[in-house]
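The chain that follows stands alone, in the form predicted on its own, written as structure tokens.
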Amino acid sequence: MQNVRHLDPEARNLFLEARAACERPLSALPEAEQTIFLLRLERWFQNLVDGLRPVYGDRPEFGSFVSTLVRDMAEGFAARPDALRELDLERDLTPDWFQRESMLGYVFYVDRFAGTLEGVEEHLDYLTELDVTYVHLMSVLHARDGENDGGYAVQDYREVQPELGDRDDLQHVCTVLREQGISVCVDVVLNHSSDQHEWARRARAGETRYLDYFHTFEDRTAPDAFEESLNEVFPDLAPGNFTFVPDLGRWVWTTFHPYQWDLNWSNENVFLEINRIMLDLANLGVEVFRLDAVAFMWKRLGSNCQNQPEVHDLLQALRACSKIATPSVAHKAEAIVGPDDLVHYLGTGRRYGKVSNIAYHNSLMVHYWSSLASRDVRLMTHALREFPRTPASIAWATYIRCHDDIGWAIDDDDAAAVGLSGDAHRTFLTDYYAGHFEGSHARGAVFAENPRTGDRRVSGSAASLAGLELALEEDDDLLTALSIERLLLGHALMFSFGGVPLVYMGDELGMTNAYEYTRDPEIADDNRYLHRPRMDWARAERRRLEETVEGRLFRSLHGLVRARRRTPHLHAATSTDVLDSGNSRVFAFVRPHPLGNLVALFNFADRPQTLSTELLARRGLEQPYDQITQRYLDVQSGQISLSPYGRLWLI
């Protein structure tokens, strides 16, 4: 009999029923393995129930639902390969594995990086040379034919995109990478599936069970009521949030595109289905789930149907499922929302630290580009100082670029606090990075302009936004050098702010905008493909030549990787406290650590800047040593000097 006194009375009764449902699927396992599963079930059961109860707990069949869910987890655990059960035990003992200063992520579309999953293995030497410990394999699950939102309209969550390989190939590449100390991340889209998914096809065929997997309506009465408070994600490509489907004879909720049907998470069968999918993928060797479009999962009339409390409950329950059956798996929430909403995806209040392991620090990325354009860090300093505190058990995913557009998530109150207009600053940033602002070095493009709201976003590769494309066209050595320094400034910031730094494919080589997308009719209307290039392996070879752009960037970036590895202050559990540097061009923060403080400084200007050493002395750095260059600073003058776009990690 397990000790279940820490469970509340209802959870205790549910646990006893659920444990009985485990007996048959666990029966073929050795007794020790059965015990391990049951101990994990007991440890995380309250978290599971606390996530499920607010959503489904008022239903008469709630106990049966929980038992079915736990039985599914037991079946998944029983089918788990021995090597992954061993990894589970290791991660039980090292729950901070994803927080360590040795973590480095690399993100790519499989077809654009290597052609196939087999091709990823062929380029393993490239990943190990960069000291990658985490790869995000994008668009790997089977998406619908034709338009598919870059692979995010999934037709079958359990199968691989046919041109990339099959399930065996995915399992093999996960195994090969794991043996090299590299964890695989795969997207699981939670808000919607493709209109070609089996669930959608069976709904079209009139099966009531599957019709209830989606939000559908006989007429426009309810959709029109919801539209009153909804935003449009793609106002130019896919206006509105509902689509009439003739062969269904109903309106379907389609937040993103007409071919992406929003899932009805108020139906507990959807939860069961997604959990089974995650168990299946975890047993293939996937170690990180990037949970896509999570902000939109729950619908509430009169709201914008984003960031609803039920979303955080559902994510807590899904994470508890993984902790019980596949504890080596981490959850990363893809919620590109404002700071006050974002912190809930890591857990606040009763959900503190229980929702996701990792979340994207979109605000850090946005403020990096904002400060780079304005050469002024006051807005960045204020906004990030006001950022809510997060649990010590989580990690930010930090990045200067990803596969998506950049939306200027500048809070109006933050802007006003430093004397700016939020609207005017967002307009400036779009114009600057689209190359419409006089003196701009950037080459980007406006994406998803919404005339009704004035919202405009930006596409473009990191290198092109940082000025490298223009510099190479003009054969300008000075602008080339400054562009490289801007990129290294951004990576140094992301590598040290706290969390899992992510490098987007090609940024380590300075790959510029890929204009050839305009020749492909299936994607020609989506300018996000500017920054979704195919890997240029000829350029990658030039990383070995020190005088080339590729060599300078790759070598310097790898130097940052090594510096990060030798700096325990950068473990994600260490807090980041933003400082006022006293210089509007220099961003600063301190990371307190038992070994002493680390103070990081970043010059966002194209001119040298100086600071008083008093900033360091107040934090115990009398003889500051830079971890990046591995040298002591000369502070006899009482001043710290930073070169244009210079960066220092001082201990």
Given for the second form:
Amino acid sequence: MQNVRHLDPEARNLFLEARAACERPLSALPEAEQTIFLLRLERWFQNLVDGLRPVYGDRPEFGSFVSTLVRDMAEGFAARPDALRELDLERDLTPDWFQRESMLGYVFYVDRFAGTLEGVEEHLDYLTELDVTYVHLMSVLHARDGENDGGYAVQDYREVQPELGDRDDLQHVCTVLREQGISVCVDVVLNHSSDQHEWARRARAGETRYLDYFHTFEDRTAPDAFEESLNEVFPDLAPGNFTFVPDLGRWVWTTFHPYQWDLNWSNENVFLEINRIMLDLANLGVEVFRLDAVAFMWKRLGSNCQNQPEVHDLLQALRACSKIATPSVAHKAEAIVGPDDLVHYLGTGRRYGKVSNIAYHNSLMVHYWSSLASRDVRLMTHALREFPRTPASIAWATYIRCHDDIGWAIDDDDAAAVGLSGDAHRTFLTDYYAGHFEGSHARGAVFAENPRTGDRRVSGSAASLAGLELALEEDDDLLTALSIERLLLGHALMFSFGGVPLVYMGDELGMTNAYEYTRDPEIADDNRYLHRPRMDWARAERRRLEETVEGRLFRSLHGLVRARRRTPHLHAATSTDVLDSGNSRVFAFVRPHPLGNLVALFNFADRPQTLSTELLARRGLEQPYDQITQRYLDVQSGQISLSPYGRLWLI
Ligand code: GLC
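Follow the form predicted on its own with the form predicted in complex with alpha-D-glucopyranose, if you could.
To see the whole picture, the full complex is given below, headed by that same chain.
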């Protein structure tokens, strides 16, 4: 029945073996459903094998591993609720669903936004008011008790954090949101589980099967050898990459905190387990997986153990699994790495377009804050111009703030190309945003200072970093207005750059730093909680009052959302080509679309700026029309003017 000739000979044999293995689990389904599964299996099978082979292909039991994996997928598919199977079909027809200009993401900790999962449903109006189409629910899965890195130390991937509700509640919230056109994204931490996960407990109890789920060492020989080329993620909170675990009498690889145990992905059982977990969550209605800390998944002596090719192979294989069994699900890679490493998460070379659907555009975020501080876009323009090309089938996750700190991922060569020293600029940025630099209005804090390398990162909410906290404290109307404009500049930038824009909870209201975390001993040493506030619903009410900060921000931000929705040029499949605007304060790019070019302009200075209309005329915009304000620009003088922090989306 199936034409498997496009598979290579080994894959063809594996396919026939695997197809036999899924006969039983599929047998309960109507024939049409079985056919759909098998067609998808065939369609994605080569991608799957190409991902698995470099990692596990030389094992004698490779064939039976692939068959087990496919049988698991068939079981997952057979258990999939009808409504989700229908969504799968719909998305077979609209594979660009996450690339559309109507996409808008909103990111929050469930407890901090709404108390519980049920609470999220109660605040559905708030999400629909903003035209949100995607929510990233953070810290949903059952994390270890006590310290848990904000939920990123999972004890049970199949259970919901008890204070938030249970699996039924998760399924319910996914269903209710889906019916409103909102897709739910949940984290699956791929690099590590917690020391309280059943796998870790059983390893401690002496079961060798589970010891092999982790990287453990009997003495310091190997850890010392690895340490020579490793970095430290939390040099002050959790120095080093290995932890001695007395119950095991061994050293365990712990890239992040001592209670986060790195998973051993060279063990194919880990792959099988994670695939089953993803099937299970997808069947509850999760539509996007945020694959956490993926850069670290593969270890290689002599390297920094990040971005190894095996990671991209594993991610390609995991994505093929979703495409086969739960195809409405998209994968978002969380790899906060430099541009040349980042593009591989979207797929390059033989993996082109096959690795993840979405990846965070960390550089855009970093350069937004960098240009704001320096009031100069030359570094940003150079760095983003040099950015490697990406496949047309993917989307960036664009953002200006998230729950993590900001690391100044500025490339030394990029800095040198515009006459800056990378080190000096990074030092300036930390000083600026920690509020130590003369003339800075920012109120952030230094995070993860590393005395060995001199690296310092920054915490702080978008509003506080943009000057709003100080402005409100000093009751300074001008500074308040400028801070609001800075925030809107950032949102206009990330709404138009190409991808799924992610609004971080509270930024739409200008919520400033939350200092109360220092009173909670479990988190007091982690100043990332400065920008992990609790939603202030009384404050949110003020969005209805025109002249309040909340009202001004919320209304304008929503205006940008609507402008985005009426601008087809902003679909993520349209390329984004960064331009030299000819003015060192104005960042520019063009989105070349069959409807004509869209040129976006962003003034990073607190003074008005002008540009020659040449820039637009050369791109066919003789009578530029701004999609944000829905007005024609007056170009009689041959000049375009931009207000302080002004932004234009011109067609
Ligand atoms: C990701 C998360 C971060 C966490 C880390 C370890 O980077 O965003 O909050 O600390 O992974 O899981």
